[in-house]
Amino acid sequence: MTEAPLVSLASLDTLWFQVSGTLCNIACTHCFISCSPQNHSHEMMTLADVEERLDEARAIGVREYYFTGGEPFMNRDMIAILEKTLRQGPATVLTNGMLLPPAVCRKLKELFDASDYSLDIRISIDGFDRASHDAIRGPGVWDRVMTGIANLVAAGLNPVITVTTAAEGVETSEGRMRFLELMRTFGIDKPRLKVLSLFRIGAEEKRSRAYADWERLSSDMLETGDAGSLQCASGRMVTSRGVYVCPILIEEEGARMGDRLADAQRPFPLRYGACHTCWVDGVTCTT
């Protein structure tokens, strides 16, 4: 077996949190997590857990802040959640969209006028339209996520939407213009799209298949220094269960560096497949 490259923390730049844990409100056929209603491998993070990452965050300087999940709008504390990370440093949401009343929507944008720092919401379709999206998030999802949409933009707000390749067509320019039309349906005059790449882990490894055994890296892969591009090299994951070295590895126990962030700061093997994707594929999580 050849040795798996290496990547240093650089800086931690990026913190994530599971903030929903493994709880989602719907089971995607693609989700490389396997989330769902049932799915208690991480549990929700409350409001005294994620300040007491926070101050971890802020000795360390930290930059921004993600919320994950699951759905992260479970969570009871999540506007408490954003209100106290925007005091130091801009935050994103990674939604379903199915949880985004009109109430809820209009206190994302008080909080994000009163802060000095950005706050985005980002929101997962899979698919052009109704038939494709459900294939793939479960029957009734696209009308709730359409719901969603609208009620942020009423709110003032511009979600950034987010595609994996399971929508067929999506990695072609026209795919993607299709994806820009729909957003500008809602009234979004500079819609913002990010494609994601699938990792065939969780269930997607069961809806398509697993990661062959040359999709691994290799020392001889990497030049010196490539590995700096990856989001390993500025980020890490903080759940229930501890660190983890990024939010697509929280299921593989080697990937946990620790109970706290000091303890995450040591070099990491990139020996799975999911990174093998990452590195082939130039992925990052952020926005």
Given for the second form:
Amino acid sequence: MTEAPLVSLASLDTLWFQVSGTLCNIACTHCFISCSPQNHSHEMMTLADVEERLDEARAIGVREYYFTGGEPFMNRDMIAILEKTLRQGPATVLTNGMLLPPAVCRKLKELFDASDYSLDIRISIDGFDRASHDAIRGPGVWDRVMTGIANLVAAGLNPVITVTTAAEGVETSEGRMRFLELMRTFGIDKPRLKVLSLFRIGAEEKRSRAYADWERLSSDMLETGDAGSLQCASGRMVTSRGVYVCPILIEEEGARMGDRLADAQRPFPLRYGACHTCWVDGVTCTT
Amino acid sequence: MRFAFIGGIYSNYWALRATLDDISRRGVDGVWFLGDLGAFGPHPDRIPELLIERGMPGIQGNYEESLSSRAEDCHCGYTDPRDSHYAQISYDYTFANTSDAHKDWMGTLPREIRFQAGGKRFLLVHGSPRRINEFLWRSTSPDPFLERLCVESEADVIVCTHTGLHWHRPLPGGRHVVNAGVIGRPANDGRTNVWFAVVEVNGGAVTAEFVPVEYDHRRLAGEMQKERLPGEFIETVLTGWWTTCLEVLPPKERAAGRF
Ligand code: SF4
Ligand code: SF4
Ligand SMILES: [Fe+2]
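Having seen the form predicted on its own, can you show the form predicted in complex with its partner chain?
What follows is the whole complex; the chain from before opens it.
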């Protein structure tokens, strides 16, 4: 096999935080990092952990911040973390939408209004109805997500709904229209929808299939496109265990680049199967 | 010294005429256009004609880059299918109605312009100093990031357009970024006027003023109707609310509009 191609960090624009580690209140069959209530491979981050990296990020001139997990709202410091972050840039939270009681939504709306910078909430839904969503996410989840969305809307926030291609047909324009209509029934009058492709790692590896050996990148393949559009060319991921190359590979020890952002500026070899999906599908996790 | 900057024109001939009248009434020390002469509106050839006639300097936008290289789309930078659908209608219409001579002229425009005034280094770009189609929205362009763009591009004042919404951010270190907005369509605020920017340097201090321009928008809408441009575009001209290209808006800017 040929040498894996190297991608340089052209500019650190997007900083991710694995803010609740790999801890999630549910365990989806397609989760690409196998998050669950028991997965402690990355731990919950504290406000102080996040602040240290935010200070570094401010000096570097990072453009935007993303918070994911696991489930970010399992982190008791989440509101404080967002408040701090929004003083220096826009923030997006990727949530399963289950832990959004009215009081939390009202607090989020206060942060939204108080900041010069945007605060975005992204909720993932799988499928067009309760049955398909719950088949992937677990019984009762759909109803709790609907409550979370209703609470956000009632507080005056307009979440982005992300849907994975596990929702059959959603990538076609009819599927899309159907989904936008569905969102209106959730009470969202300015629907914002993002369709994501799936990665065949973590739990998703068992649900569909693992990567084949040929699904690796070579330098020749990279010459046919713009490597600068890969997430690892403009972003990094911070977890309780240090700085990783991207949000996708945090379970690969080889993807850990150091303790601080300053340690994580060097080019990265695209030697993983997930890199193939990134490249071929043009995957991006940002909004 | 005072300078006027005209953002995206989007084939809005009547707004351009009204803007030029306003600028000559107030008297400035220089006027530049910032690219995206076409898109959205009718009869694209009228814009380069007028700009060439006046001898106005300016830079390429993603539209001029695409048209002059005979590309198949506008490289507007949209990622949502509905946004791209409407962007393609605009581009195909503009491509078909722009003369070859104008397309070639667009290719001769610079991608950036630099000058010094009042001890400040000005940099004029379409999207951002690093990408012709990067969106610099107010709510997603934090101070540390803008500071970095200024430092990396060796500029004290960056003037850009491309998003359609105007704003000015004085940075803690004394630098400035000004998004001049556009005169091609209203600013998604329920008002039919459009905006251009006047930047003044005075004894080391930089100030920016956004000037609202009223123009005969009904006349433009009538022409768009005759050219069978999408009803959604005409609605925007007549109401001041954006109906398309909404998905690129960050949540704060989206919340401020009607759709
Ligand atoms: S996909 Fe999201 S909600 Fe589901 S287990 Fe993984 S982190 Fe939790
Ligand atoms: S998984 Fe994607 S973002 Fe991560 S290193 Fe590979 S190509 Fe880059
Ligand atoms: Fe543009």
